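Take a look at this one chain, the form predicted on its own, written out in structure tokens.
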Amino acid sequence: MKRSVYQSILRSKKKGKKLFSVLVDPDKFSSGVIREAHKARVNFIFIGGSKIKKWKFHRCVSVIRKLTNIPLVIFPGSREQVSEKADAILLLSLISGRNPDYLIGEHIQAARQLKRSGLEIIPTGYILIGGGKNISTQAITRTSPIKSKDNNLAVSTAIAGELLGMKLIYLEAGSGTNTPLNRSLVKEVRKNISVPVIAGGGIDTAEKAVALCRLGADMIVVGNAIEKDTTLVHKIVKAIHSMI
């Protein structure tokens, strides 16, 4: 029987233990990244992306499953990114936007497949935070991010997500951005909700990861920076796992 990914996150939050996930984009997949993640004992591997072809996604899931027993969590970019070979899926609702397809539409299309899959389903409020760069997620979803200094809107959106039953709140600064999340925004969101907070985007050093954790992020997710430098996996794991 698979261990619950969500319960594992909750246990870590209760203990004050910070978590680290490596995000894999199948379009840029490297088995070397997975091997380094396995050696470093990252907590989770996320897999997904906005423009991935269906066959490439499923092939990547199969390869990762053979390389490591680290819990594999789907971070879906579309309704086609569902695989029973993974352990869980973040059922993302883009609550920072107003496009009905990404609030509920894609979910309806995938609902029957998700129910049959046996995956652990984790409803997740996905909040895109913009720093001025037109990131890929923004272009594909045809939504505008919350401005990086608009703490009030970000906090209200996170609260609404929790009240709607979201089990996680994911704050995303954008794939490939060089600017991490506004620190005061992360701090205010953490103060106002009780569910775990995930932070991603713009994290390319262990110092940035630790700073976000200290502000209240329960989990850090890094993708692009690790594709460029796999040694970063070990640096972030060491820094985050040493925090209490």
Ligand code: 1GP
The other form holds:
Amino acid sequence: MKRSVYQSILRSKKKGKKLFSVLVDPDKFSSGVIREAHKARVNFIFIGGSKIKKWKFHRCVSVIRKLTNIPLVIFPGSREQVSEKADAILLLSLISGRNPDYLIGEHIQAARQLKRSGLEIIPTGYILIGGGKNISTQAITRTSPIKSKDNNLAVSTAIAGELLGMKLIYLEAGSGTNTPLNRSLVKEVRKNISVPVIAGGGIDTAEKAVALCRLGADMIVVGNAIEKDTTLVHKIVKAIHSMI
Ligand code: 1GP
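For the form predicted together with the named molecule instead of the form predicted on its own, what are the coordinates?
Now the full complex is given, and it begins with the chain already shown.
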């Protein structure tokens, strides 16, 4: 029987153990990233992207499956990114935005396939925090992010997500952004909800990853910076896994 991804996130949170996931964009796929992630024993491999073709996504899932047994979690950019070969999927609802397609529409389109897939489904409140280079996510979803300094709105949004039954809150600064998450915002969100908090977007050093964990993030997700320098995966794993 497969081990539950969500239960393992909860167990880690309970023990104060921080988690680290590498995000793979099938458009920029390199088996070298997976090999290093496997050697470093990252906790999860996330896969997804906002512009990728369906066939590329499925091919990439199959290749990753052959290269590692690290749990593979879909971080879907669209309803086409569903594969029963993965272990779990973050069922993202873009709760910072007001576009019905990304709040519920895409989910309806994918619902039957998701149910048949046997995937572990993890409802996730996805909150875009602005101020940085969020342009592609904003353009695709046609939504505005929450302003970087609007802690109040970010906290209320996260609380609403939790009250709606979402099991994770993902604070997203934007892929490749040079404007990181506002530290006090992360801290306040953490203080006001009980479900695990994921932080991602523009993290490119072990120090930044550790700082976000100290502020209360339970999991860090890094994509771009590891594609550029695969040695970073070892540095972040070492730094995060030695924290308690
Ligand atoms: C993007 O949070 C992820 O959706 C990761 O961002 O690629 O900037 O690490 P980066």
